[in-house]
Every structure is written in structure tokens, then in C-alpha cells.
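Shown here is one chain on its own, the form predicted on its own, set out as C-alpha cells.
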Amino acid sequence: MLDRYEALQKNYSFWQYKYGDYVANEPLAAGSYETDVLIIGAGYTGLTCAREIRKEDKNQRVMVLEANDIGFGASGRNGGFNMTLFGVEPEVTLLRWGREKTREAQAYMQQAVQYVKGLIESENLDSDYEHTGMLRIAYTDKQERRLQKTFKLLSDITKPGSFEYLGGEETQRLLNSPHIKGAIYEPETGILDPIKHVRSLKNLAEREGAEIFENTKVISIAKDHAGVVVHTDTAAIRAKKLVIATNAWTHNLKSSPKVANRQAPVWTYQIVTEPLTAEQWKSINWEKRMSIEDNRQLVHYMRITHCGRITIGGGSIGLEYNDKKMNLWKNENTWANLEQHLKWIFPTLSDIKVHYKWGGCVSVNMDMTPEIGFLGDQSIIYATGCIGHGVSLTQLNGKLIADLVLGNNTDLTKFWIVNRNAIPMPPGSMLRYAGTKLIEGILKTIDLYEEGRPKVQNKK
């Protein structure tokens, strides 16, 4: 079993640490290769895509390259929310794309949740899955008024029963916190262990015949008259079709045509507590184990782990001026604020200790909308912009991309995020960094205006 201190030093997530020993597949050996489909990135998107292609057409050779151990990226360090949130907020989607596309996006996300749930159940995956529902909570009158508007919008564009509005007293019967004014309850969502799930997806893809190589970093991508050529340090792979499923790491790919300006990485952080005692669980009355997000602009998300802890993340983001370094794994201030916020929500947990803390990055684009697109002709397909809400989204995206690779014209391939007219990231580190910091500052100001409350200081 990996030592906790060693895991922290290696920037592992809690889920990686808890998983225990893992034996990665061998890297791709030196040499020249030919394949029908090459997938870069073995997260939820890439592994789902590989499985779905092979499941439909066993004549397709599918190779998958992962730069690290499977689960080192977002697929192994997220909060584990099988949820229906698309992009940032439904109001943002409505403003940018209109009501009909907002309705279609919500329907896609509801389908995505059921896709993940159905896969886990039909394949009996060891994902620690619980279909417990989700609460979206407001702390103040201002937040509650905005939450009620969100509820009305969601109710207007979804089938009846998808969402329910709860007042403060109703919410507190489900969750004992003195600070909650109201909540949207969404019953058809769930939680899972992200690292167990992504490694289960690996097993499924291999069972269908996909070839997966870990710790194999791509150093260049180029096109010629015969297709796509991808190089690692020691190997060259010629592919008829290439899928770029690297999400928050996509900007580091050296490719022609260019893919680097499709998105940027934004860092987010989480902590997890020690196991709660029976008395502590009773004091917060979280018996139904639903996941929680608050209605802040810089959102907090919380859930119960299978092993009886609480994990909380979000609340603030990390940005790198030089995002080629990708080295903002740690943020002590954000971790401290997360602990403070958890104890503010649940005053009876004022003495709870933090057991583990970690960070990771999510893929963000200029219009805060997920994107699947082609580079040049249809031989290269990429996916970016999960905006930190990608557990269900990326898996259904993987099936959608498989349909595109196989040339299938399906309801999924008609979804409007495919080859949409996206806004590229501004050129250069300075403009990108300044623009993102400006947006962050605006969101912080809105939160301060709506909350207007000091935080309770941690007990030492």
C-alpha cells in the first residue's frame, strides 16, 4: 500500500492513494506502427471511445496512448459527480446559445448520466456507484432568488420531475446546516469513485480488444497525404483516424494543424476529511448521501465517500502564467479555505481533521461550452471544454466520437457541440492569463456581493 506522505509528494489524488497498488501497462515499445484509430489520452473520453469503436467493429485496430498511469489526469482526481450540469450554468448556455440549444444540452446531459449508470449496472463495475441525487444549495437571500430563477429555467426545459425546489426548512430536514436558505433537488444523479471507474473502463476497453499503452508521451502530431503521423520519443504511429482526448492537457500537444488554442487549463483543489464517527454523522443528518453543490459563482462541491469521509472541492481556482509547466498541484490557501468552508456549513464538525488534499486541472474554453471538433479534414477529432463537470459528459462524448470515427450518422452526432463555431483562446500567455484573471475577479465580486458574510476562523 502506498504511503500517504509519498502519495502527497507525487501529487496523487485521494482516490489514487486509496486505490492502493496499481500495475500500469507497458509503454509503447520503440518502432513503427500502423493503426486504424489512434487515441491520445486514456481518460473517460478516450477509453469510452476505444471501447465503443471496438464493440461495433472488431476489424478496427485501436491503439490508446496515455502519458502517465491511467487516472493521473482529471479522470482520476475529480469529485466523482455523475451529474447533468452542462458548461458553467444553464443561464450562460441560454445567453450564448439560446433556449432550444440549452434544452438540447440538458437532455444530452441527462442521457449522459443514464449512460454511465447503465454501464456500471450492466457490466457490474467496481465504481462504488450510488445514485443518491444532488442538492444545489443557496446560503443567502440573494443566492436563493437566483437559484429560484435557475429552477424555473431548468423546469421549463426538462421533463416534469427532473428537479424539485426545497425551502430552507425542507432542505434542513435532509441536511442539518444552519446556513442553507433553499435548494434545487435533482434525484436522477449519482456519485462514484473516479479512479476505480476509469480503471474499470480500461478493463472494458481491453476486453473489446483495444491496445492501451501507459506512460507513453506524444511529442508531435503531423498530417501528410496518407493520414496522420504521431511520434513518441521512440516510436512512430501512422493512423487513419486520430482522436485527441487530452482535455486540460491539449494545449501542450505539438500538432499540425494546431489544437493548442482550443482551451486552457484551470486548476481546482479538493480536501477529504478523516472518517466521521457515528455521532458526527448523526449531527449533520446527511443520511441520504446526496451530493451537494452550492450556488456560488466559484462553486463548492461536496459529497460523502464510500469509506465514510466528506470530500469538498472548488471555491477558488489556480492559474499559471506559463501553463506549459502544469505545476500548480498544491495550494495551501485554497485547501485552508475549503476546510474553513466545510466547518462553516457544518458547525458540529468544527474539530474534524483533514486527512488528504490534492489538486488537478480542468479544461476551460472561451465561451464556457464543451466542444467536439475536427482539425482540418475529418481525420483528426478533438474534445475539450468539460469545465469541471465532465464525469458523465466525457463518457457520452466518447461514444459520440466513436460514431464520428466510424462514420455513423446518429442522434449523438447531431448534437450541436460537434464542430461548432468556437471562440479560440487569445494568443500568447499574457492575454490569456489577464483575461482569465479578469473573469475570476468578476466571479469573486459577485460572490462577495451575494454573500456579504465573514468566514468563521478555523480552530487550532
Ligand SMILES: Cc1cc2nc3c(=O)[nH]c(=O)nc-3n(C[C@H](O)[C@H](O)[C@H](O)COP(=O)(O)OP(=O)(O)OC[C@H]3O[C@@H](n4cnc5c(N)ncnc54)[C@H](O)[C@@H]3O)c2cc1C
Given for the second form:
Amino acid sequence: MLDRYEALQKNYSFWQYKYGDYVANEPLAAGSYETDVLIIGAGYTGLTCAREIRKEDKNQRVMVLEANDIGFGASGRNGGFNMTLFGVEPEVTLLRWGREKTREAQAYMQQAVQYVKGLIESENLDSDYEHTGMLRIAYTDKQERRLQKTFKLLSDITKPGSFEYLGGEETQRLLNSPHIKGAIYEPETGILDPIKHVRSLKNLAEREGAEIFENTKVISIAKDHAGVVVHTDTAAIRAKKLVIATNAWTHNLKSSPKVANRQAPVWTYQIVTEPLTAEQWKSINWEKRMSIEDNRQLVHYMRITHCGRITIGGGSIGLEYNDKKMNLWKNENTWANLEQHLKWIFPTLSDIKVHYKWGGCVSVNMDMTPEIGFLGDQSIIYATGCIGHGVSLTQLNGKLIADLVLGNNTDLTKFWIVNRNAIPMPPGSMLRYAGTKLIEGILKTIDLYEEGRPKVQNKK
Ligand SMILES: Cc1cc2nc3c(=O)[nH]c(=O)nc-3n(C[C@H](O)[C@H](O)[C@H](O)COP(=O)(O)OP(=O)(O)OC[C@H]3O[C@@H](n4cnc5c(N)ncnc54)[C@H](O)[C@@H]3O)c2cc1C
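Having seen the form predicted on its own, the form predicted together with this ligand:
Then the entire complex follows, led off by the chain already shown.
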């Protein structure tokens, strides 16, 4: 196991730190290459896509280039919730896209959760997966009224039994906190260890014959009549098809046609406690180990780790004025707020110590809706806008993109996020920053209104 200080210096997540003994593949050597498919980015999207293409067609040469070690992006630093939330909220999807598309999106996400669970089970992946179910909890009457409306909407668009509403007392029997007024329980969801899972996906892709090169950053993308040419510092790769799976980094890609305006990065932070004692576990009665999100606008997410700790994230987001820098890995205020919030939810844990803290970035677009698009014709495919809910989404997206690459017309490729009419991000850092700051301000105001006063003072 890595030294904790060293891991923090490298901006590793807890999961990377805990499973730090990892040997990366060699970078791509200098030279010229030709391939059928080139994938940029080795997170869940890129690795699943590589595996699915090779699994179906061994004649396709598939190369994957990753700027860091695999899983350095969101895929190796998330909460590990294998969950069905699409975009930011079902109400937002309903408002922008209407009932039928919201129903289809929810069905896609339910399929995505089963895809991940099925993959782990059928391939016996070492991902520490637990199919625990999930609670979405409300702390106040106002939050609860909104939660009941969400429950009604979700129940209307999904098959019976997908969601269950629990009152305050019922919820408190599952989780001993004095602050919970009610909850939506969703049984068909789970939790995994993000870094173990991403490394398992790498093994699967390689087993099928995909070639993965780590610490190999793509500098530029250009398209001509014969396909696509991608450059690293020292290599040129000509590809018939290109998949851009760079998520929150996509705005930094120099490409023609342009992909930079499809999304912007937003940062989210997590902390993990020391292992709880048997007495502490008993005091909070979290025996069923379900994952938890609260019904705030700036949501907190919380779960138990396989090694007997609690990790909590969210609450506040990070926005960088110059988002080309991608350097908001640390946020002491947000980490302190997360610790206070955890102790507020569970007063019996008032002495618990925080063991590790980290941050990561998610891809957000103008209409808060995931997107799979083409640049020009169908030889360049990109996926953006996971909106922080991408553990299941991006893996099924990987399979969907594999279908697009292979020219398969499937139920997946008919999903309406493919080639949708997406609104580009405003040009220039200032407008993007002002826009996202405005949205953050609105969300904070709603939380303030619904909670009466902030449960945890924001120092920012
Ligand atoms: C702290 C945190 C908590 C989260 N919690 C959850 C959760 O509990 N549940 C959930 O559903 N979702 C969660 N998410 C979101 C989820 O992790 C992401 O949606 C998902 O991992 C995105 O996968 P991806 O493969 O598309 O992108 P990533 O995993 O971000 O991969 C993109 C890769 O592209 C590489 N790259 C970028 N630029 C280049 C370049 N020029 N050349 C080569 N490579 C490049 C990056 O290094 C990176 O590895 C969370 C995210 C964060 C940050």
C-alpha cells in the first residue's frame, strides 16, 4: 500500500491509495501507426467500448490511449454507486425532454445497472460489488414534499416495485439518524470499488485483444478524407474510427471539427473515515449497507466501504475560472463541511476521524443531459455530460458506442441521447464560469429555503 502522504501529493483517490500497487502499461512508443479504432481515455466508457468492439469483431484493431494511469479520471475516484439517476434530476429531464423521453432514459439507466451487475457476476470481477439498494433521504418537510413528487414521477414511468416510499419511522429503522423525515428506497442498485472495477475492465479489454497505452496524452485530432489522424508528442496514429472518451477533459482537446464546446468540468469532493468500531456500527444501525443520497439540490452521497469505513461526498462543488488548468483536486472547506455534515447526520459518530480526502471532476453540459454525438460524419464519436451520475451510464454507453463503431443498428443505438440536438457551452472561460456559478447559486438558494438555514455553514 502507498504511503498516505505520497498518495495525497499525487491527487490519488482513496481507492487508488488503498490499491496503489499498480503497474501501468508502457506508453505508446514514438512512430506512425494505423488502426481500425482509436479510443482516447481509459475510464469506464473507453475500456468498456474497447472490450465490446473486440469481443464482437476480432478483425478490428483497437488501440486505447490514456494520458495517466487508467482510472485516474472519475472512474477511479467516484462513490461507486451503481445507480439509475439520469442527468441531474428526473424533473429536469421531464421539463426539457418530456415524459416519453424521461421514461426511456430511466429504462436505459435501469438496464445500465443490470449491465454492470451482470458483467461483474458473469466475469467474476474483483470489484467488491454489493447489490445493496439505495435510499434517497429528506431532512425537512419541504424536502420531503419534493421527494414525494419525485417518487410519484418515478413510479409513473417505471415498472411496479422499482421504487418504494418509506416514512420517517420506517427509514429510521434502517438508519438510525434523528434527522430523516422520509426516503425513496430503490432495491435494484449497488455499490462497487471504483478502482478495482476499472482495473478489472482493463483486464477484460486486454483479454479480448485491445491494446492499451498508459501515460500517453493525445495532443491533437484532425480529420481528412481517409479518416482521422491523432497526434501525441511523439506518435501519429491514423484511425478509421475515433472514440473520444475523455469525459470532463474533453474541452481541452484540440480538434478539427471542434469538440471543445460540448461540456465543462465541475469538481466534487469526498472524504472517508477511519474504520468504525462494532459499537459505532451498532449505534447507527446501517445493517443493510444501502447507499444513500439526500434530497438536497447540492446532493450529499454516502456509503459503506468494503473495508468498514463510511465515505461521504458532494454538498458543494468546485468551479475553476480557467478550466483549462484542471487543478481543483483539493478543497479544505468542502472537506470540513462533509465531516460536519456526517457528524450532524449521525451524532453518535461525533468522535470519528477522517482518514483520507480527495476530489475529482465530472462532465457537465448546458442542458444537464448526457450526450453521445458525432463530429461531422460518424467516424468520430464522443460521449460527454455524465453529470456526476456515470458509473452505470458510461459502461452501457461504452457498449452503445461499440455498436455505433461496428455499424450495428440496435435498441441501444436508438436511444435518444445519440446525436441529439445538444446546446453548446458558451464560448470563453468567463461566460462558462458565470453560467455555472449562477446555476450553483440557484441550487444553494433552494437548499437554504428548504432547510430553513444551512445545516452546515459554508465558509466559502
Ligand atoms: C468524486 C466523484 C464521485 C462520483 N460518484 C459517482 C457515483 O457514486 N455514481 C455514479 O454513477 N457516478 C459517480 N461519479 C461520476 C462517474 O465517476 C463518471 O461519470 C464516470 O466515471 C465517467 O467515466 P468516463 O470513462 O466517461 O470518464 P473518466 O473516468 O473521467 O475517464 C476519462 C479519461 O480520459 C483521460 N484523458 C483526458 N484527456 C486525455 C488526452 N488528451 N489523452 C489521453 N487521455 C485523456 C483521463 O485521464 C481519464 O482517465 C463520480 C465522479 C466523481 C469525480
